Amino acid sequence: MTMEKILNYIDGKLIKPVSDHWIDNYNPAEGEIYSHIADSDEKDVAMAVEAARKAFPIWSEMSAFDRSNILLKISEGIDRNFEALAKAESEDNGKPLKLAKAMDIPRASANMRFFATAILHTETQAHQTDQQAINYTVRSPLGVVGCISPWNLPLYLFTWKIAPALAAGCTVVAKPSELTPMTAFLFTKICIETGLPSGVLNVVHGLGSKAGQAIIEHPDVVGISFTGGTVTGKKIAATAAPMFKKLSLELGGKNPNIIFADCDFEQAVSTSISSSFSNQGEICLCGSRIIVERPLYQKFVEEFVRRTKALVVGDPFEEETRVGALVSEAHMKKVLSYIDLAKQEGGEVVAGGNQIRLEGRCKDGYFVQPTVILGLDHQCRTNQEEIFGPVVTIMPFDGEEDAIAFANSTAYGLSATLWTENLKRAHRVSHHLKSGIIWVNCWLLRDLRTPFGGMKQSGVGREGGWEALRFFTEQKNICIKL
């Protein structure tokens, strides 16, 4: 049968890569190819960003009304077709559909809907220098940027990418994970329904080595923001740094999950599950090293153990269903990898640990258990390195310098999770906590308008609120002598 292939839009148009070379979409959850993806490259590229270029002075000095309300209609286009992008993050990610319609898809249309508002309330600063001149701060958008987005979480990071450039005033060249392009694609076909001018927003579908190079070389893409991993994460600094880019570079982690033994038990074991294995542990910010106070240690593992374990892998599709696929076979064997390496560690695999082989339309998808470590160093690699996946280990602490020890002793400090009844603990410990967002009491709680991003090698910038929208712009002062 003839599959969709998944086009490039460029100046308004859905169109075929120049080379008419194609990429295999896999679904991971049956392990078949269900679409082709444009296997774009640098020519591609070009003439996303000349249409960028050119239809930024018109996207630029629109009122920030008139920019707004177009926002706004995307927003609700995504509400229009919840259905079918909820069913396509799935078929392309492996996620559970339910996890889908819960999170990603919601969360994407609130992002377009937040930066649509949140640039009708900005404000400038000026200063009277004694009484001598007026000094004030004016903001205007940076210009032609990239938005390089992961395969996580498809259509909620890749709209939190280009709704705060495209509401700064800014023309983008967007490129969605080769893994996970479906989502991006029908977006592309909202803008063109909800009458996007041509131009402001250009999709460019395709591998990271050619297509997301050749945005970041283009001299007139004049920023960079970046999410994805570590090691990806570098070589584009390497390239754009040079060449004096803007970058936002959200990139891994390595979570501690601490747990203090006054927590709020069930609260502590029952968001564990979720900060651990949401999403097949495929976020960022999964908390993927727990590390529990020794006298509630072995209460903590029982209960973790057993509740992981009664977890229900399956056809994504299936309502029960709590882990779906891992997003590709490689990741599968990657995942897999590391179940291994722990055990030559000298870790004892409590939970999992093992590919599983459904029936029916899934018995060739990418599935594995939830897995529970123990008996590991906070030092060997399994709890250095960043598997990204549903694998967990559970270490125990003596006291608050031994948990913050272990906490920040990866080169990761994107995000840290906390839970303890000690109002005071909470503070203190969180202060030294090398991350750069803290959850005390919960997980993966988010207000749009604060700062996001990592510390060390979890990325530099921050994205997220009146912090996005400034990277997306450039600033000068105006002194006015009185």
The other form holds:
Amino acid sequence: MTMEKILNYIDGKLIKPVSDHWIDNYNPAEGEIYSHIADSDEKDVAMAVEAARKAFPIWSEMSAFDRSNILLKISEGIDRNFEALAKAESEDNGKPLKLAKAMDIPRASANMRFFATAILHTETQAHQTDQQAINYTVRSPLGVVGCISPWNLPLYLFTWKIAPALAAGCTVVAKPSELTPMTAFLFTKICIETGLPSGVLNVVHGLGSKAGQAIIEHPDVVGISFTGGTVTGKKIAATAAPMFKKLSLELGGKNPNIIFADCDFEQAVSTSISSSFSNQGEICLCGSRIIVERPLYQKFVEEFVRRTKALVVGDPFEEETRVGALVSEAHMKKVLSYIDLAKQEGGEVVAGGNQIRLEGRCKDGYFVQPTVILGLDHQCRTNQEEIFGPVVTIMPFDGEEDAIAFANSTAYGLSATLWTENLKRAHRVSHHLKSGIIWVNCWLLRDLRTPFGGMKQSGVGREGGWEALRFFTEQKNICIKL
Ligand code: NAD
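Here we have the form predicted alone; I need the corresponding form predicted together with nicotinamide-adenine-dinucleotide.
Shown next: the complete complex, the earlier chain at its head.
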């Protein structure tokens, strides 16, 4: 059987990599290769950048109204191909099909629609200097930009980056993760059907160290929007900063989920199950450190563990599956090694803790039981390092000061969740948390107009809403003497 080849999309066409080298693409639920990915290098990236450079004058000078219409048609294309995209997202990533349908694909379509319409409502500023002069500020698209995205929410985060870039009038060279390239590939077919002008979006598939690095290093790529791990982010910053490229880095997290004794218990437990194990815990915003105020600690642990054990780990295509496969064998081994580390550090595994062997189609897939660990302190590696899997720790705390100190005790600062019915406490504690997003009595509730991003080692810059559109533009002030 010939396997599907995931081709690059350069200058409006789907083409093979110059080297004709290919990487195996695994279906993680089956542990089997099911397609091949273009193993692109700097030659493919050079072609993509050249196509983007040529397309820039046309795209950047097109009226916002016309750009908006094209991007809206792409969003309609996502809606039309909903079933195929959701299936591909699940096959590539291992996530439950149900989740891909409920979250990834609708949010990908929403990203395109949001930025397509946002550009119709932008404003510029003017400042009058007494009776002497009038200043006005103009923004213009940055130029050719690079958008690099990770594997955990493949199409969602791919569109989260390219939509504002394209809407702002930039032309793009994008690279999805080599672990989950299929939906970006299907997306490029939608772009062709929709009539997106050639060269406006170019997608180069392949390894981060080769194709990704070539995008970062290319002198004509003037801005980089990157989402991925903190270690990769450091490397990208080291390459891009001396070239004075504009950088937006959305990186890892080790997010606290803070539960006060005065919370709405049912809501706190049920949402905490989602914020711990949705997408197999492979969401940068998952609350992997649960801290519970001591009077509620025992009751919370008992109920949380009971519900964790009831989660159905299974074939991602089955309707009742809540936890699917981890994205790769290497990632599964990393997650399992952290469970071992937790035990060495004195942790007690009270739910899960092991790989699961399923039967049938998924017998060789990369499944790990949802895992709950107690008895660790805040400084141990298990509580400091990002695991990015279905593994949480639960610890008790005493009072607000304790909660804030524990929550802020890592190098990361992406998101935090807070459960309390006390309004003043919600404000007070939120103001002291070093996190870019704080959810009070909810989780993953997103309004695309709000700034999104991390503090400390969780990133630099803000995406979302106007922040993203501003990132992809440069501004100048024009001062006219009256
Ligand atoms: P990763 O850093 O390994 O890879 C991300 C992307 O960068 C991939 O496309 C990869 O090919 C590419 N890449 C790798 N090395 C590169 C290099 N030298 N130059 C250019 N590109 C390179 O991350 P991952 O494993 O794909 O994703 C998981 C990580 O992403 C986790 O740490 C998670 O927290 C983080 N994440 C953050 C957010 C956020 O919004 N802050 C969202 C999702 C995921």
